[in-house]
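The chain below stands alone, shown as structure tokens; this is the form predicted alone.
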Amino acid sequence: MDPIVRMLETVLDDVRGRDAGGVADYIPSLAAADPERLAFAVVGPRGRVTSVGDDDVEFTIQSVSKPFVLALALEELGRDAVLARVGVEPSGEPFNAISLEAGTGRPANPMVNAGAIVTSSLLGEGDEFSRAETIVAGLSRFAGRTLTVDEEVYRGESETGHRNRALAYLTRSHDIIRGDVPTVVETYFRQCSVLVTVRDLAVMGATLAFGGVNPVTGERVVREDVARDVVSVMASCGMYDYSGEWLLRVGLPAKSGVSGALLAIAPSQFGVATFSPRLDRHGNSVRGIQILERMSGEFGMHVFEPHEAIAAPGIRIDRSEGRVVVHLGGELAFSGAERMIGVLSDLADGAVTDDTILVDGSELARAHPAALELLRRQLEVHGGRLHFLD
């Protein structure tokens, strides 16, 4: 058996018999959800799509979509446009609080109810199936596949959803949304009942853990900058009122559903995804929660983990007459460059009158721009003698 798929399905194992939280019940789609099911999947930088356990269970997205409608509206409008009509604070609230920024009326962030509903009406045009196909269409680049709506969850969204339609006049009292209130909010229904499988939002979070890009498909799907932005607000109020003790626990940016969806984000290293429908009274999936808390301990995935290859680039220096090559790999971020510095220094000062020193960078998977200033100004410190080989 491939040794991921082993320890995957051993940590499955370990929370399976654990029946704490119950289904979500405001919709009678959700009631009916098996409490059983449970899922886990991991997706890394080559795009290979590990999953164990019912993996091929389609459900709604729900809440999850959140983080990937911000994606797609801070892609196409800008940080500043979307920063003016919801903000990026964490609430300490439950999902569907009245969180409304005194004197402008945003709401407190992306994540709550009140502010995926603003964050929803910058996309699209027309009625509510023009919109939504718009963000469906953007959900399905970030899957790496084409996604549909879930017809009988989306009507039971709808006849049940009057907080959500209250919280968007409320917000449109404050001309903070925009379009026809009844249009935007049916849009919002249909985003949240979109159906994906654990797999599809393992991938979905990859491609944010990526910078962007689909690590299946190889498309870029949002900027860079997007990605981390989104990230960002991912990791302080993705997990509602328990985001904090989540940061300190898991330290993962996450993002939960009512469906039992997790996904949590490794930067740089997975995307993670689990399924269990058994919800604790903050909204989150308990199995998911117990999932993910021993991945980040055991497999040491914490985001404030040291890591001293950031500082450390990989250097590996070759001498030949009159010439010598010091090759770099890795990632050289800006901490590393002042290691490089030190080595360069020495190599300098220790090296024959008429030496060339070349820095190759050839090989580095990431460099910093600050990175390469700082190395390209200490190469100037020593004129001609050193020279950075892109």
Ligand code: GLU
The other form holds:
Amino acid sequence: MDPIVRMLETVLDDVRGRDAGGVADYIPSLAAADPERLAFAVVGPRGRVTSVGDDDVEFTIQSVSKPFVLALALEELGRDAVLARVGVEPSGEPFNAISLEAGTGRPANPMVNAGAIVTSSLLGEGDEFSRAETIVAGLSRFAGRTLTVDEEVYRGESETGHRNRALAYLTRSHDIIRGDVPTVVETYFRQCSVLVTVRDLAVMGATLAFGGVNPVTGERVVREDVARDVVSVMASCGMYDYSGEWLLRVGLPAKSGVSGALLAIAPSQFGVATFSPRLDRHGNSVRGIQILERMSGEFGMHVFEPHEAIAAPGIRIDRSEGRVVVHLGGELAFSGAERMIGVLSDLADGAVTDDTILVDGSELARAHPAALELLRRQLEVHGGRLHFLD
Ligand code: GLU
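Please show me the structure of the same protein in the form predicted in complex with this ligand, now that we have looked at it in the form predicted alone.
Complete assembly follows, chain above in first position.
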């Protein structure tokens, strides 16, 4: 058996028997969800999707749509225009709280409902169907397949969503929301009712983990700076009023939804998604949290844990008659440049007087201009004996 499948299955088996929490019950179709459903998927850098459990069961995306709609808005309007209407501060309050900034009326962040409704209002034109179509098309590009709306869940959301309407009208009173409130709110309900599987969510997450490029389709969905902005907001605000403790314990940007979905991003490594409908008091999937806690711990995925690769670009040194060639690989950032400067000084000091030292940066997977500049300066220190190829 594939070792990744086996590992994912072992983790699922460990949490399967845990039955704490309850399913969301504010609309009949969510209350009817089978609480035993359990699924887990990961997508790595080469776009390989590995999944176990109920991985073909569809459920509604709910609040996990929020980071992706934020991404679409940032891509289309730019950071300043979006931040003029919605903040990026954790609210520390439940998702449906009235978290509006005093004075401006900006919602605290795009992961709470008020902020998500405003972000949703920034996309598309016309009635709720055509606005929602724009959003669903964008979500589909993240997922790499055409997604659809569950009309029954949508009707339930619309029939019960009075608090969301009230939040939207409050933002209207501050002139923050774009467009007609009833249209925007119905669009938001359709957005929450988009059907996905755990595999879709993992692909969507992987697209953010790999800088905006869907690793399955190869399509660039959003710019790299947009993906980074969204992942940052997920890190501070993605798990409702459990976001701070989640960041401390699991250390992965994430977003959860009331249907039991949980999506986590390991930047440059994986998109990870789980589905298990029983929720804790914050609205987060109980077993989803257990799975991610374990995965992050066992694989050292916490983003604030020391990660070696960036401090150690690959270095291979070839010596031949009168020539030393230093081949660089991997990523060259500040710490790598600092390390390389030491290596180059040692080489220059130890080399026979008329040796030429050549630094070959042509195979670097990623080089930050400021780090390259540091290396170039070091080359100047050693006069004409050091050359740089990029
Ligand atoms: N449709 C839900 C709402 O806006 C989404 C809630 C959630 O997943 O947090 O109330």
